[in-house]
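Encoded as C-alpha cells, the following chain is the form predicted alone, with no partner shown.
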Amino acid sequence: MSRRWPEHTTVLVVEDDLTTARIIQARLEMEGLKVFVALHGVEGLEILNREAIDLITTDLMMPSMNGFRLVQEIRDLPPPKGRIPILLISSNQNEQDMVRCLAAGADDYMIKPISVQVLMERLWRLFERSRRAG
C-alpha cells in the first residue's frame, strides 16, 4: 500500500536492541520518514524534549526506563507532545501487561516478532488518526 507521509514527519524509535532499532529506523527512512533512535526511555525523552516528533514506538523491556514508564512519562507532559501517538512493542504476551500499557496511555501494542508491513500499517492509522483530532 503506498501511503504520502507529509514532510518532515518524524518518528522517535526507543528500542534497546540495536539490530531491530536500525531495521525499523531503515524501513521508516524508505518511506521518508525522520526517524530518531533512543536506547532506553530516559535517552527517549531526552530527545523528545528537544525534537519534535510526530510518532513514537517504544520497545515494552528496556534498561534505565522501560516502555511502561516511558508512555506515562510522555502522557504527563503538556501537549502537544503529552498527545503523540504511542505504539508499544514487545515480546511478552502477557495480557495483563498489554492492558496496563493500553491504561497508560499507549495507543497501540506489537508483538514481537514485528512485520514490518503491519507496523508500517498501524503507524499510518495512528498518525491519521491523530492528524484528524488535530
Given for the second form:
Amino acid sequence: MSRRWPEHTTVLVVEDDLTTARIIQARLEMEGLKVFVALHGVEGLEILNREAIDLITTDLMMPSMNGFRLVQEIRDLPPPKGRIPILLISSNQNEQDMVRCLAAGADDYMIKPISVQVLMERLWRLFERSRRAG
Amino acid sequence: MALVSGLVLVGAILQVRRDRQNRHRIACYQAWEVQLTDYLFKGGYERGSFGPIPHADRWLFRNFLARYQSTLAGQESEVLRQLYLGLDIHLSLPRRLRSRDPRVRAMAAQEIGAFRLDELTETPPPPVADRPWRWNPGLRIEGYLNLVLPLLDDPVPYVAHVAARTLTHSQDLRFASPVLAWVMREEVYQRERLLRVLEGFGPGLLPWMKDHLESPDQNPEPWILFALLVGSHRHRDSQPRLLWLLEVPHVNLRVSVLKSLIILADPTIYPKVLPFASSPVWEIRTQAARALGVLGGPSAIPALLPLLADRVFEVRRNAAQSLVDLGRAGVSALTWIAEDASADRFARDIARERLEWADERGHL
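Same protein, the form predicted in complex with the partner chain this time rather than the form predicted alone?
What follows is the whole complex; the chain from before opens it.
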C-alpha cells in the first residue's frame, strides 16, 4: 500500500501509556510525519493551540482530561482546528463509551491491542477524507 | 539496641538493593524501547537481531515484551512472540505453573495467553538470512493450555481468574465447559463481572451454550449468563432464544433477558414485553420500565405513566428516565404529571426529580 503523505504533515498523539505512544510515534515518523506526544488531554490542547496539527489520535482513559472531554473540547474550537480528524484508541471495550465518543465528534476508533498496519490505514483514510472535504 | 541497629541495617540494605534493581529495570526498559522500535520499524528486523539479552535480564525482558504484547496486534505482535520464544524461558512453564508462589503461577498462565503458546508445532524456523520481511514462523507449542486447566481450582482467586482468561482467550471451546463451571462456582454478584472473561471465547460460545446447557426449567442459572452474553455480543440470531427464555418463570432469568432485549432494541418485540409492566415482581417491573421506553418509543407513554406511581422507587425512576429519554413527547408527559396537583404524590415527585436531573445535564 503506497501512501504519499504531504510534507510537514503533523500528528498529535495523546496517550498516557508511553509504550503505546512510543510505538505509534516511531511508526508515524517512519512514514515521514512529524509527531507531537501529549500525556493527557490538557497537554494535548496546549499543543493543539500552539502547533498546526493535521491528525489526532487519542486514548480514552487518561488523567486530567479524558479522551471524551478532549474530543468535545476540540470540536468546540472554531475551524479548521475544530475539524481535525480524531482517531480514538482505547483498551476499554465498553461499547457505550465508544458510542459517546463517536457522538461527541471522534471520527473513528480502535481497541487495543492495535495492529499498526490497520492504524496507519485508518489514519490515512481520515486524512484523505479531511483533505477532500477541504 | 544492637537488635534495633541490626534491623535498621538490614532494612537499609534491602532498600538499597531494591533501588538498584529499579534503576537497572528503568535503564533496561529505556534501552530496549529504542531497540524495539528500531527492530520493528527501522530495519532492525532485516538485520536479524534484536541485540543480546543478558541471561540475568531474561525475566525483565519477558515483562517488557508482555507490556508491548498487550498493546500490539498483527505482525508486530508475532515479532514480539518470536523475541519471547528466543529467550527459551517457555521451557520452564510446566514447572512454573506448579510453583508454590501464586505470583509465579499467575504470570506463567498469563504468559501462555499473551504469547499464544498453545498451538501445534509446525516447522522449525528457517535461517535468519532466508526469512522474508515479517516472516511468520508458524511455530506453535501444543499442550500448554491443558497445563493451565488445573489452575481453575487454584486456592488463590487471582490465579484462577488469570487461568480462566488465558483459557477463554484461546477461543478453544474445549475449555468452555470447565470455565463456565468455574464461573458458576463464583458468587452470584461476581458472575456479571466474569462475563468479560467468558466473552473472550468470542461469538462461538453462544451456539455452544445452546447445544450443551441443560434445559432452563431444570437449571436456569447458566441461562442467565447466556441471556447477558447475547446482549453483549448483540447476536441478533439469538433473539428468538431470548424470547423463549422470557417464558421461563424465573425472576433473575427474566430480568437478564429484559436487559438484553433493551440492548438489542428491536421494536417489533414491544408487545411481548408490555405484559411485564404489570408483573407482581418489582425487579421485573424495573427492567420492563426501561425496556418499554427503548422498544416502544412514544407509543409506550401510556404504559409508562402508571409506573410513575409504582410503590417501588427503582420502577418509578426507570419509568421517569425512559420518558426523559423519549425526548419531547416524554418530557411533555412528565411535565404534565409534575404540574398536576391531582396526580399521585409519588408520580409527581419522581417526575420533578427527573426533570431537574435532565435539566442540570442539559438534556432538556
